[in-house]
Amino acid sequence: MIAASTTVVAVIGDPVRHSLSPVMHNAAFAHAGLDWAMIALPVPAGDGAAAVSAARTMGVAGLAVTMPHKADVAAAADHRDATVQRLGVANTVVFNGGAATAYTTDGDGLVDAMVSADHDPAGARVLIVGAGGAARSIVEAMTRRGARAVTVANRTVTRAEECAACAVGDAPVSAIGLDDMGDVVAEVDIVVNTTSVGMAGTDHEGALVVPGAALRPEHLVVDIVYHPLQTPLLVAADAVGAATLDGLAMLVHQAVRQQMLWTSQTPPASVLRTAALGALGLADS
């Protein structure tokens, strides 16, 4: 029960009512016995900086930030961690003594999910499909972790080049068009889809984002789409015996990192995943 003493965090976005963040975070707070609660606050596009100021005024302890506010919130924060400085976007804010510090947990959340599944990207060759905000965060995190090589594939090659520029370290990073993926898929160890291809309710529902014939048993195939949980890409990967990670893996592990930043406690990822599956009306496989 929320009381006057309850510490409040909020997820902001436009839209935000579909967000799984409240159910995941509230399950984790309850599991830890913390008098904390997350609420969802719809914030119109363009008002991300105002939301940071308002949250500071109201004594909100932290924010989870979804589209389209990630860049505005990063700019509005008083302090930014090194990854936010590099990428210019944030998905988490911690308020301490009135000061707002911005972080991003997306890319590291995916790395954590991979490591927990015994697929550490360190030393791996990685293909990332898509060049949006999630892809940029993943490129940065993968190369910081020590990936051997990263290729970014996107419909617009200039966007792929901009995404590839988010890499850190000395690993070779290249950018290609989607039509050039066939040979690359066969050569890499990890394939990550960051696009909406295969998402239910879209024009490309049921479509494969990479050539299915190029998938092989040695691959780890990751899809950050979680509606449906088993996307066409993951079904195709499973059919050839490849290891897979579904879209909840990154979502859950980035939320675990948010909890660590807000509360200094690390909740079990299984608690957040079970809560998310329940909200989706699914059971874990």
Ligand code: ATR
Second form
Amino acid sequence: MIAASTTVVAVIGDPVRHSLSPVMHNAAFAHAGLDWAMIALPVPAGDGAAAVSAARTMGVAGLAVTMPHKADVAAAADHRDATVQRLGVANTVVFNGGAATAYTTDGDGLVDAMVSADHDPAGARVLIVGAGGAARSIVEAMTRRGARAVTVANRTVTRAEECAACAVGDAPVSAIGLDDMGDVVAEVDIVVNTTSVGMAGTDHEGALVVPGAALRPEHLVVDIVYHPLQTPLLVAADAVGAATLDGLAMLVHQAVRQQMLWTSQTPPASVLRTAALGALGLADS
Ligand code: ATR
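Show the form predicted in complex with the ligand, please, the one above being the form predicted on its own.
So here's everything in the complex, that chain up top.
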């Protein structure tokens, strides 16, 4: 029940009506018995800074930020945490006494999901396929949290190099093209797909971005695509007996961190996952 007392947070994006953030966050607020609510606000490209200012004026407690505003919001905030400073993008804003602090929970969300599944990337060799915004967050978080070595493989090698530059610390990080990925797969512990290859409704629906024959039972295989939940990559990984993490894992755990930042409480990830699965019309698993 939304009342005059309700604390409001909002997800901003363009498009935003498809976002799973409101169902996940509202389920978490309800679970905790908090008088909080999340709404989705469509904000046109280029208006991210104006949205931060408007939210501050209206007493919105926090923002979740999706495409195309992540860089604009990072720049518009009054304060930025170390990861936002490094990556130049933010997916979360906390308003405190009128000051906006920007955070990014995407990369840590994926690492948290791995840790929860007993696959801590600390000490692991990791192959990240793709070099977009998600891959950058993941490279930063994995290296900050102790990955032993990281390889970024991308269709466009220059973007892989830029993505590799987001690494923190001394672990070796290399950038390669997709054609050179075959041998690397055999040498890593964790494979993460951050590209849209395999996503339903695209022209590469059903396609495998990693050579399926290279997958081994010892691998942890992660896909951040969640439409479908069982992507071709995860089906191939499952078939060889590898451990898998589906695309809702990162989505749910980055949202758990947002809850922590806004409310100082940590909701059970299962509450958010069940809500997201419900919104997708899928049964819990
Ligand atoms: P996000 O910010 O969500 O990670 P993005 O910046 O659009 O998304 O990045 C998409 C990633 O998927 C990129 O690594 C892209 O490769 P390029 O950098 O070469 O464009 C990758 N990608 C998209 N379609 C692909 C395809 N058909 N085959 C291989 N990689 C693809």
